[in-house]
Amino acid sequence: MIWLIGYKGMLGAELSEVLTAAGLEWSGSDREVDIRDLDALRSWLVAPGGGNGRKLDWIVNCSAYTAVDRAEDEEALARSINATGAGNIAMVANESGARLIHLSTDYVFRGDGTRPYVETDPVDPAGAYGRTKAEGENLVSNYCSRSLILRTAWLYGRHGPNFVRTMLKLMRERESISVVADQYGSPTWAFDLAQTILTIIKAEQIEYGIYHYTDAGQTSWFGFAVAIQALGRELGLLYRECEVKAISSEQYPARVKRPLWSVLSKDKIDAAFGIKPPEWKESLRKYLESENGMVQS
């Protein structure tokens, strides 16, 4: 059985559907099981409606504190979820004999690189969110030897707010919008990431450690917005004109400096599991096509 923690979030909800479609047995928990409470996690394993004493093969931790700016004022809260909570999950995985997949982020890096980050590059987070996620990675590695840490970036999908929906909404409402053009990364469809997790779970050979996964290619937030607008017009999601203006990070008001460079190398995950990410524009088109009705609402 698979325990999916944070199954109501963007990735967790997507993964729950992927696991169901694959015919795999899973059970989910969300805020009703406080990951900051080690005893609460242990109790879930035997509780009716939870683990119910079944053999646990995998835990997938999709839970996280992700409010990047607010984390500067709530670092203790962010740490209790992203670090302490992640460590608790790793301890429970180790105690139960389960393997663990833990989701992490590009924010563990400073974001001033010039080539795709590889898994062995030193972490150097610029803000509280990145610090707490980096601490969580360390605890997961220390407490559970059979763990995979999966770093990702620029995630969007059907479940919950995301950049794609925000851009479409603003493009319908405004004459012009301004988007940062000097931050680079790889837009990633949550469905693609969920399929990657499924591939890992079903793999016959597992090499534990840290991996990177995003969709292939790179662009800026401005380039991402331009692509959303072009596809939105082509697919009938946008009907009015809206000028998309490029601005610098310095012109965008934010409490925390975002990484200017968030491109992650996928060579390791390809070598270990044969996972070859689709191009981000290809996935964006599929997302907009498949979710036409939902995106318009």
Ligand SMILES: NC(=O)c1ccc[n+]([C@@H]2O[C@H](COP(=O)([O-])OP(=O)(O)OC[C@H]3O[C@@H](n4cnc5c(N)ncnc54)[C@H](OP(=O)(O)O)[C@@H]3O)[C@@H](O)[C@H]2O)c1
Contents of the next structure:
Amino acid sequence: MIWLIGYKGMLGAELSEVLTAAGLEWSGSDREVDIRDLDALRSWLVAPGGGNGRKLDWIVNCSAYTAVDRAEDEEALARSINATGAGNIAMVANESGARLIHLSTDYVFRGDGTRPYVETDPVDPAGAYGRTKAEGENLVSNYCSRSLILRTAWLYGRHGPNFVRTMLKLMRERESISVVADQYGSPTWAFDLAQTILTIIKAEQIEYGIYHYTDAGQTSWFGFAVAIQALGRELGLLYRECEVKAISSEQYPARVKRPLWSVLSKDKIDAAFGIKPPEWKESLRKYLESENGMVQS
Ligand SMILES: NC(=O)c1ccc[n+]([C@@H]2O[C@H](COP(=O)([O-])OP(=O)(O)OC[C@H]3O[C@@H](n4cnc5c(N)ncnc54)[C@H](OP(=O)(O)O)[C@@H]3O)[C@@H](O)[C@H]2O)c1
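To test you: the structure above is the form predicted on its own. What is the structure of the form predicted in complex with the ligand?
Complete assembly follows, chain above in first position.
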């Protein structure tokens, strides 16, 4: 059985559908089992309607404090979830003999690199969110030797507010929008990441440790917005004109400094699990087709 923690979030909800479609037995928890409360996590394992005493093969932790800007003012709260909470889950995984997949982020890096980050690059977060996630990574690997930490970035999907939806909305409402053109990363469809987690769960041999997964290729937020507009028009999701203007990070007011370069290398996950991410634009098209009520392939 798989315990999917944070199953109501953007990635968690996507993964719940992927696990169901794959015919795997899973049970989910979210806010009602607060990951900051170690006893609550332990109790869930035996609770009727929870783990119910069943043998646990995997825990996947999709829960997190993800409000990047707000974390600057609420670092203690972010830490209690992203670090202490993640550590609690790792302890419970260790105690119950379950293997653990824990999600992390490109924000653990400074974001001033010149080549894709590899898993062994030193972490050096610039903001509170990244700091708390980096601490969570440490606790997970300290408390649970059978754990995989999956760092990802620029997620969008059907089950949460995200950049693609925001852009489509603004492009329908405004004459022009300004989008940052000097921050580079890899847009990643939550469905692709969920498929990656499924591949790991089904793998015959597991090498534990840190892995990077995003969709393939890279672009700026501006490039991402332009692609959303082009595909949105092609698929009949956008009808009116809207000018997309490129601006610099300096021109865009944000509470926290975002990574200028947060491209992650996927060589390790390919070598260990044969996972080859699809190109981000192909996935964006599939996502928009599914948003448009068309059948997802
Ligand atoms: N979104 C991205 O672009 C992105 C990029 C890189 C990495 N990641 C990582 O990917 C993972 C999934 O992200 P996501 O975007 O799917 O996150 P999300 O949509 O914010 O979902 C997180 C879920 O965790 C729940 N949660 C928060 N605090 C909790 C607590 N104390 N106990 C139990 N559940 C709690 C949330 O409930 P509430 O909604 O009630 O708070 C929500 O349902 C996270 O580890 C995140 O750091 C995300």
